[in-house]
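In structure tokens, the next block holds one chain alone, the form predicted on its own.
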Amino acid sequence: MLGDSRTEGAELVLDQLRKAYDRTLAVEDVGLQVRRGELVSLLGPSGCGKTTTLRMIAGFVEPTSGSIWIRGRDVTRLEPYKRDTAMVFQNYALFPHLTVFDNVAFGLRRRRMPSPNIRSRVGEMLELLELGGLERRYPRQLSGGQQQRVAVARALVVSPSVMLLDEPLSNLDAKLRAGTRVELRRLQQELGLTAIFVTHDQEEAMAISDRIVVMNRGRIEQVGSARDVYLAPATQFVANFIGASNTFSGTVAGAEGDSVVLHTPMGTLRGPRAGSANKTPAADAPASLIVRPEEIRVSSPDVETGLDTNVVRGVVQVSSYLGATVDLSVRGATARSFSRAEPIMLLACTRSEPTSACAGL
């Protein structure tokens, strides 16, 4: 079944990968090949098997069943030190009583490499990770940012096949967050490494990512690209995850060409049918169109659109300035609260058109 796995250019392949703890399935029959030179986020919430993944990948956890193969060899059964992985872990664990030079040096002396070429290939890297005149401190005496560099150079020293990244950025403040990403995603292309990075912030693993799998209760539920998952969300999980959504819920009315009609509670609502474009919806079945905050207008109530879909009226309850876009949370037209606040008009349009204004339906 894997001669068609290993493909030319698959740097990591998962074949039908399954973990159980007791009764619990944590991870459940995920596949997944990864291309050279490519990184890839494990994105989802806590308790989606993400890290479990990425553990199982390392060698740190063993498979219930299933394989994991690096450049077409099968190292499911091998210890860590054997796979040609190196693992950047969401504390960084730094040996605190070694110097950043020793640290970086770890794995290299696990090689058995002559000293020479140790210091030339850890001053390489403390240099490319603007470490350099830090080697004789400790952890402690590092900022958290310095602390993230040296656990990525320790990993990088040792020139992997796979890099693991398991939500190496979580404990850094925001601004210094957003900053070390990029120059991370900069050093991984401009080294042509191959990286599989787990993460549950939605909008780091698009701003990383050549590729995102999304999981959820140990299974994939999409991969794809930033702008895949995002504006072709293949399930109702990922469109509520990856992004800021509004969902109208009712009963189908029937099909126009590519898109369903929708009578929800809102009013008329058409979008465009998810999955099998030969597969019609049935009459009356229950159904969501997801409206992406960017896609919808906001107008007063006395303005003549000239359509009768896509058109919802309701009252503003909140507005929140936040700088580049305003929040508005608003009830429908059925609300009995019409006094509280201003009424509105949302037009949910059917092309994206950029926007200010996001609405809570």
The other form holds:
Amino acid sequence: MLGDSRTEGAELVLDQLRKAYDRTLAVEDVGLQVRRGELVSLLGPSGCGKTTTLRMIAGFVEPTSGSIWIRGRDVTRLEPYKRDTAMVFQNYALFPHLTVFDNVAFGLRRRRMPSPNIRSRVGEMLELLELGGLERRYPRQLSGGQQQRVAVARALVVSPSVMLLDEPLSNLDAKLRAGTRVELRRLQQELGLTAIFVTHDQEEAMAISDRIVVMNRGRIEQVGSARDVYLAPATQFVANFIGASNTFSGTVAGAEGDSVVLHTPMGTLRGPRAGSANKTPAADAPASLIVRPEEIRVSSPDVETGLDTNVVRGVVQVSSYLGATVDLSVRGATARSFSRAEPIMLLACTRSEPTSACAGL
Amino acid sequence: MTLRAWHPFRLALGLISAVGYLFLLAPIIVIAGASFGSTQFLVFPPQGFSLRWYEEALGRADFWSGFQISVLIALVAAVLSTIIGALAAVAVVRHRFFGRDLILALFLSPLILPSLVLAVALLLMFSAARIDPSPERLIAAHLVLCVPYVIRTLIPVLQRVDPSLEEAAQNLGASSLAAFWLVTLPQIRPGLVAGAFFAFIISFDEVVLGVFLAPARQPTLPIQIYSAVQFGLDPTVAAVSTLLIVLTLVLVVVSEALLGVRRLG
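For comparison with the form predicted on its own, please write out the form predicted together with its partner chain.
Next comes the full complex, this chain leading.
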């Protein structure tokens, strides 16, 4: 039994959730609290346990241990139809033998709503999703985008406690996806919906979520806002999975206030503490400095930068012009003090296109 | 590859097809033709033309009672085997359990068991269990033949239905039974109709099990026809057979129309 402090104010609580198949753990000790009106993404590579977690919330998969609470009610062993969640499936799972109207009305009919009310409620929902006039169409007569909106309408119409979205944008083409993403976020905020959004697309998760749960191998790596997981990744996995990053591995030379100094093959580098480095690092302990490409300033070697720390020299290998930015791959020259001469690649992001570079981190 | 109409290969293909169809249809043509003859004995080609054998066939009480018994048994057998077969097919397609493949093999096995062997086995079993001859006993025997057909018809149909549809229905507030009824059942309706149709025809047409297991006082129509043939080739038998062929054709057209209507919708 959970204490009140853990369920209070939380629309959805996952407590020590675990799912084992035979001998492999699909989900391990997942704990999460979702506030009312919050959109939380479960983000991770395929097989990370995000979909299994979502299906446990919906009731399609029974957890091996742990519990699930929706609005303060323990639903762990409840049948799916009693849970008051509504799911948007990756393939939409629209009922092919029913019209758009009947698809959307399905949940309301299960709730025994009187039919005049159903008519007006479904009408409202179809208007809201710009599906007016398509009531009598069958799913196969709709475009992919329209099908997706019907799936969203069918879930929204029942005003669920928790909305569950299983990669709802992955079957749309790239152009439609970005627009639909914004539209989905607008709807969710307007209606004050509590939602869990499963995706493997980090950009999607960052664009749409209040908080992101980064998962890997069945475990939660980090929970935080898009800014948190991008700027202060808790683990190496998060740093690599979210956005591009440069990792400088080395050993701790010392700590100065809030920053840590590392000896790396690229020279001596200084960085802020993050993740497990919040503890005072021991000297000579292995550590990594992670630098985002856009944090790197790039200049020609003959220009005086006025910097004496965190400067890496190198030669531009590939320069990709991407409109708003230019992505550079720089082959760095190794520092002399290190015997092993391993050149590493540096990813930088800049507005100009230098041919050789000197990067200030 | 396109061939001109007179190409030898095409001609040969057409000829073989025609001979094949003729071979398949010949018994029907002979029976139907002979039934309109006016002679006392069954001859083909028919001599003269008369409908008196139809009059006689329709007037025979033993054929009528046999027809009624057969229709009743076939209807009950079709409904029961469709229900049992549908449940079994759902279990086999949708669920993983110990011995699933064995059960699948067992369900399909009566298809390769000679019906005479099956009839003797069932007769021994029924006598051991002291179950006396009755229409119910024959229905039970027919289920052994019909259920595998229904299962075999439904398995590929069910495999094409997306399992997430039922999940979606449950997610929207339907119990698992309601989800099956409201979502999966409409998807597999053509398969159910086809399976029930097969079951009806198999049961209606069945002679061997009937001879062994039907109550002597209530023989089915195939048994009546069989015993009529034993006493001599009476053209009324041809008339009854022709009527059955017409009835079967009507059933085929009706079920095709039912499925066809659904396809358009």
